[in-house]
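Here you get one chain, nothing else, as structure tokens; it is the form predicted on its own.
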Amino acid sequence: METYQILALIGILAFMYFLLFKNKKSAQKEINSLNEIEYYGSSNVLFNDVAGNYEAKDSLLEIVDFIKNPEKYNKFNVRMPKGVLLYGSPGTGKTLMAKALAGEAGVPFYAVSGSDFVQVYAGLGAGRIRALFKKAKKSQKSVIFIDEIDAIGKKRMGGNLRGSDEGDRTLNALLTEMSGFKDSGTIVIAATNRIDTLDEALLRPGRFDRQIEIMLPDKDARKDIINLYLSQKKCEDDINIEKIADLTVYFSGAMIENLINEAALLAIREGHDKINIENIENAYLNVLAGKEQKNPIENKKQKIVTSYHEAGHAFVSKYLMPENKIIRVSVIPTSKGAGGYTLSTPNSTEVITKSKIKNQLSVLIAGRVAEEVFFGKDNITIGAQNDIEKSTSLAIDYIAKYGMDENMGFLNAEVLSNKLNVSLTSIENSVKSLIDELYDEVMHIIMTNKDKIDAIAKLLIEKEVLYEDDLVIK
């Protein structure tokens, strides 16, 4: 072998060794960095700091008693649940509940996210799982909290949701660690918005023994949450909590906290010493619709089209769902890019039925239909873009999730596609058929009441903002 060939070979081997050493150091650095992403210490949040979800709190208080008084349960040979899965919509307070559990129990709180274990190096995710559990076990009693566990806990190959070997290794490491738990006083709390995507092995007894839904607050819970957050701010004494609770139907706890914070910012901006009800109402409009532009560019043609579009929404809403209160109809452009909006408060005490979903779809469709009726099919605008997105999503749920379509019948399309690994193109046809049917019905309503919608639109052009009482058109 020539000298230059030997040198070249040595150079290649040296380079390969350098890369291998560098990757090893990087992998070790990633494992060691677990200390950096992890919060360690006793949580200072208590259940008194969490409003609403009373049943969930009762269930978690039992876990607290398990941790504090294990001898009481040992007498009956009862083991502590190894894991608790908190699931529900975003912002409902799952993380806050986990912190409160650790705070009430007075034990160390280890908080990580599922994405912290999604790594590019083979075996690194599994290594970090083992490192986390090893550290928690040293504390004897502790709470491990894994947020967004679906990042590592999705169904494996058989469930048709994941095909990553590295992801499988990480999940297997978590399953093994949870199975190896003894009654040491350490409990794993996990949170997810997508419990339907989790692997069945995670949900079996001995892993996440207890599954607790953290729900959107009802009216009484919303009042408690509003009172809690207002008590942390300076506010007027005469704020109508009942009114705010009615406005915030389907708000999560996080959304209510954000609403009160936005109201406080408005109060500061306007030079008030305390938050008043007007600040909260204005913050509510800003959160849902966006901040209205003070000096929008005058576009008379756009304003006219938007007025008829919103008049269509408002009238069909009153026509089909008179139990809902129209809060505000506006044709003032907002910071969210909307040319106008119609806000209504649904009745949260009523059961969601097939007819109510169809009515909701009809209201979403009504803006575009009004444009077509008053300006012609060739002159419809892009103003219905958001309505189309919402109506398509709701129509798919109506057919594929709720089993309300005659063609699909009592079937869940998502389960079918996952189990059989097939694409259900019939859903597209059913969605289109439903929307077309409702479009024709809304067209009939608007054509029959054209004069009333015309009157609402002209009033909107004049006033720009209308309320419930303005929509009583004879």
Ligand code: ADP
Given for the second form:
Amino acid sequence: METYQILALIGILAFMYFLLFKNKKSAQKEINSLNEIEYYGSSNVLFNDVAGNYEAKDSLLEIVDFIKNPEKYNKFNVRMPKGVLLYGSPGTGKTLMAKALAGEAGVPFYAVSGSDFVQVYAGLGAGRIRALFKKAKKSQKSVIFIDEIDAIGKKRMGGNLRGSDEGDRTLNALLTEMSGFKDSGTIVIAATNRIDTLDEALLRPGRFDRQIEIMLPDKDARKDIINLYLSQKKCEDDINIEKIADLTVYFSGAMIENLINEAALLAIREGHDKINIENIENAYLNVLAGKEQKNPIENKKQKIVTSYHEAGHAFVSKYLMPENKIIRVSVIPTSKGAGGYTLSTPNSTEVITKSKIKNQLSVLIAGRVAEEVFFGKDNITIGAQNDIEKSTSLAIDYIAKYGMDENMGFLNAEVLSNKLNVSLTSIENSVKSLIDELYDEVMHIIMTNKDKIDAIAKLLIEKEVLYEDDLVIK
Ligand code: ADP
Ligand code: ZN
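In place of the form predicted on its own, the structure of the form predicted together with the named molecule is requested.
Below is the whole assembly, all chains and molecules, this chain first.
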């Protein structure tokens, strides 16, 4: 199961009303990709700096020993992996882990990112790979790190058919370089969050034949990460780590690090000398939902529609998934361009079932349906934009990846279309009928509970922020 989709299960249902704040970053990235391609140096990161990921660390410890004492393995004619692929969601510490490997082994660390190889001039990609290995070989022992390997190692289309030549040349250069060096204390670590798209040639023996999944931290690992970053900063003694770990379900290590950093910034801004629990809770809302504006421009109509929209989300969420916790429902505009939001966390992350995904879809749909019920079909707003994006994407996965739809059945759409080279309009139809069916169900729930939702919305208009206890609905 992929985590992007699971991520959708922490419900952040925002009522969007600015549409303009997007797409700033990509231009910047392209400019950077032409210079600053190789970074190398030694790493002072150690395994102690990486919290959680216990199995991965164990597996890498063996490689540390191999880099330090290759003779020990050569003597027994044991072939050690030349390449290790770390795969898993972004921000789970793959780069950190590779650095720690170099740090523990005490060898230089050479890093490139696959995304820097995209759209380079003909031949340049392959040349860069060769240059990288040449440089690394000078230090005898080293760790070479290739981030986002999927950008150069995408599946080549249809077996022997050559796809994009430039990409292939880069990939071939990498494969050649990897075959070219003997067990000598050089190890290539690659990272990706899309192992499914990698060319099989990369995963063969002698290439990245050891594959280690780096997962999102479970609760214990989250506690470790929270402790690690809190211990580097000053904080009050009474901070409830357990509670923060519960709030941060589906957070990556990077997100937790960022959360603690934001909390520290808030503490400083408020003139404390230690981080307190409120700083962490506020930082949590800021990173997930955006900063709530202190003095938003008063927009009565906006606030009323938003209140009904969010009341729809909140009610249907409580109605279908009473076990989940509503952290906060707010109709204060945020810095992320939302007019309001409903934030909930799942109470269990153990299994994602078909009915959980359907419920999640229903909750996403509920904001728009509430608008329609209370203001009429013609007065629905653009506030559901984000909900629609999320629900479409989740519905596609439900059908095309998880094989949960009766019409589509036990089929993976991507494989189908890759192998048969067909476009699948039937998926589009299935997605549409799933959403339509749920839309009707949500409509029914909202119609039959109109008075309760009305009460929640009125309370929201009055108080602006509601919590779990304010939503007594049964
Ligand atoms: P990835 O390469 O998987 O995208 P990174 O290694 O770049 O993730 O993680 C970014 C940052 O997030 C790290 O520099 C570190 O500050 C923090 N981080 C992520 N995972 C962990 C972890 N397991 N333990 C400690 N810090 C982590
Ligand atoms: Zn919404």
